[in-house]
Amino acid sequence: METVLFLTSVEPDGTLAKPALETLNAALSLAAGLDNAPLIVGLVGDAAQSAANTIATCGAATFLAVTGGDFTSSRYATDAAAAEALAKAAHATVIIAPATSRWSRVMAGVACRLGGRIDTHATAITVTSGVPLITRWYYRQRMVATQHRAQRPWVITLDPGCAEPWNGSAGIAQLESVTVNLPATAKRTTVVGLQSPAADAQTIRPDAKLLFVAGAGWTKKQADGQIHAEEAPKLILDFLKSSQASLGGTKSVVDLSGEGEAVLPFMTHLNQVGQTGATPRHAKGLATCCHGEEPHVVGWRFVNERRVINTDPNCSWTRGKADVVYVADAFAVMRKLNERVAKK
């Protein structure tokens, strides 16, 4: 019989992040599909009791935790040791963790320590005829596969945005502590502080309802024959600030800084979406000054509603790849849009 372990970290305020709650819901569905296999919750962090209480009514058979100051911050050595200890304490055959930056870098090593196998970036976890299956995209989201493994333990990381977050009432969880004896070498890396941009300077917002994608056209000559290098950044940043949208960029626009051309100063490779960038999952998307290259289209595969501003109605982006196309000048549209948003 399978035993499912849901593994995640605790936020500093004692809560669980949205990707963790999504993964919990997927783990619950998996356990139910496996003839109500036992689901064990494994938490890592200093405020594990508070986090466990928030999901106390989820139906888990056991709540395990590795706690203490050494496990509050992300660190490979301590996270890997905690995950290994929790998996062994749970006698887990299937281990599911959110594919966040913290756990994505750790779980492959954990699978190796446990003698198991890992599949990363799963987008769905199901059960067919008593066999657990995952859905995973390959070749830059051009091919999708459904697969399973006979090797146990099987470690799976689930991409954020692929499941509904668990939503239930809080309670009092009976938390069992798992002890991890850390050698001194596991503590060599220390976190001395956190740096983050000001709220109005933040451009990457994974939970935003709208993804605003800027293409290289913003830095090229416009209808008047001029490059509007000062107006373009202001139009984009004003819209991001007022709408709280997340900013994406095509590969062509993020590469401009190395080509000696006009650039959008706030655009980095972290904003890149497409074949060699991120594959976002926002409810809506608006592409501006972009062309319809396939790499860009791939990056939008999981955006639910796609809209485009383009002066060329015959652009390949407009042919079956967008839900709504505005045949207009992006500069003119964004000026009017910013004016209307500012009034609200």
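Basically, rigid core = biggest C-alpha set you can superpose within 1.5 Å across the two forms. Positions refer to the first chain, counted from 1. Keep in mind it's a predicted model, so treat the numbers as computed, not measured. First, how it differs from the form predicted in complex with its partner chain.
- The Cα shift for residue 191 between these two forms, taken after rigid core superposition, is 2 angstroms or larger.
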Contents of the next structure:
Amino acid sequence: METVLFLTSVEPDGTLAKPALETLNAALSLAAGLDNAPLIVGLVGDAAQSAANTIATCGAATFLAVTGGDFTSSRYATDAAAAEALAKAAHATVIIAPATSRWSRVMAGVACRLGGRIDTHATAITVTSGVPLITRWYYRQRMVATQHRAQRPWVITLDPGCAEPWNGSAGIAQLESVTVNLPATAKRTTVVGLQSPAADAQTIRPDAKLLFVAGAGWTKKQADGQIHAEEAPKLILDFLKSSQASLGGTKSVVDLSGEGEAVLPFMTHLNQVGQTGATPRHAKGLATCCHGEEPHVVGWRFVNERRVINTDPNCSWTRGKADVVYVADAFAVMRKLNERVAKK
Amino acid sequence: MSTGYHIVVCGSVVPDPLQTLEPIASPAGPALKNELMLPAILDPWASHSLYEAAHLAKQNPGSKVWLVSLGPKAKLQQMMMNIAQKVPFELVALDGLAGGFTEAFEVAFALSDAIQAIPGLDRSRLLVFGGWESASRGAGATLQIIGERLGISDQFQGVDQLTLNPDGTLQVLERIEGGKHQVSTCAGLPILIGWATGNLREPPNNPQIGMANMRTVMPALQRAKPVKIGAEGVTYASVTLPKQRRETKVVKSMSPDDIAKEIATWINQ
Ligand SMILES: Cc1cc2nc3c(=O)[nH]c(=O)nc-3n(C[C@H](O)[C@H](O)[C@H](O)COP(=O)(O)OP(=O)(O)OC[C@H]3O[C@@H](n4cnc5c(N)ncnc54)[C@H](O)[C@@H]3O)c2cc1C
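The form predicted in complex with its partner chain is what I need now, so please give it after the form predicted on its own.
Full assembly next; the chain just shown is listed first.
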């Protein structure tokens, strides 16, 4: 009989974030599919009672928590110790955590401590004939596999946006505290804070419906033989402001910004979409001045509806990679689109 | 007293991303069609970590960089043609399977054994580097397991910046959600860092560096210890290419205003 541990952290405001609630839902269906295996909740954070209460009615057999000031921040040594202690206390055979930056940093190390194995970035967890199966992508989203494994404990991290968040009523959870004796070496690292781009450069919006990709064409000589270094950033930023889209870039455009050719100074490596960049999840994507080469387009795997504006009728997007390619000058279209979106 | 850092970079071969990849079933499990024929490069994020290592070593005299790489010998040799001219390092080669469908634990155990066998490696000066995720398995698991095996519990992933202070403390910037970085300080070495892109450009080829590297690269390749790498315990029920190929509608000679109108409607649907 399997025992499923749902492991996550409590946000600084005492809540559970959306990826945690999505993972809880996936863990609950997995446990149900495994002959109603017991599901145990394991929480890590400064305090956990109020977070546990928000999911008190989820059907978990037990609520465990490692709490205290040492466990507030996202730090390898303390998160690994907490996760290890919770997994042992739960006697878990399958451990499911959200693939957030916090848990992605640490869960493979935890699997090692537990003598188990890990599969990260699962995009689905199902059960077939009593066997848990995960779906995950290989070669940067180029091919997809379903797989299972014999070893236990089996740690699985689930990518954000792959399940519906759990949604049920709150209650009072019976929280059991798990003690962790931290060695002094666990506190050699101190999380000092977060560094965000300036407000006007805050262009990455994971929850946006629309991804707007700007390619290197924005920085190149146009039909009039000129680089439009003033208009390009203005058109893009105006659109982002009124549409609240998230900004993605190609490697070419991002590298140009890094080299001080600052036509689009707000473009950083964090905006890069593709093989060596991000694979964001947005319902729709609009690519402009971007050729659509494979190392870029693999980053669009989870963007469902795709439209493109490119002057080149043979750009790579036309080869079955986009739904609509408008053969047009993106400067001209964005001027008009900004007028429309601003009017709304 | 010895000075400088001991920087061990873990990184291996992946198929050139411009190639078309297709999965096939082989007796040993899933593999890539024509895998041996596909041109190989050093895994992109691992190469950023190698450039960062070389940069750090250059700025701190007495430092040394090792590149620990597990892959089929012929592929490693091919990869060396590309990178040996870029930055100085000493190669530690292991001859075994490299690819998406191998198990991170098996790879990490082989790599950590190889790291522990490096003569004269000084933990108090040690930085273990690599890419935070590979372009093959993309699991972000191997380095963490290596860190555990080496007893390094100051680990950072998705790192874009590392600053080593004169007093021995360090500052690290790690990528987190929403285009932000988490800033941490650490009391000292050893540490393990899974690099994202960092801030350095690809160094130009330098034939002199190439010549110097080749003196150790060729013997290291000849010595490469064979290791058995598979995916024990894993059953792949299916590996497929995504089916969806879109019927792309190419719209020519529509006015910018009409295109804008159509896009605005689509965005708001
Ligand atoms: C190891 C490796 C990893 C890589 N990883 C990535 C990655 O993660 N992400 C990524 O994006 N790339 C990646 N690449 C690079 C990729 O192969 C392409 O080189 C890159 O995506 C091209 O960027 P681009 O389309 O912006 O530029 P270009 O290829 O220069 O295309 C510019 C486009 O703009 C169009 N254009 C110009 N002016 C206008 C206008 N006024 N209106 C409309 N269209 C216009 C042109 O027709 C052209 O199609 C990688 C490559 C390698 C080798």
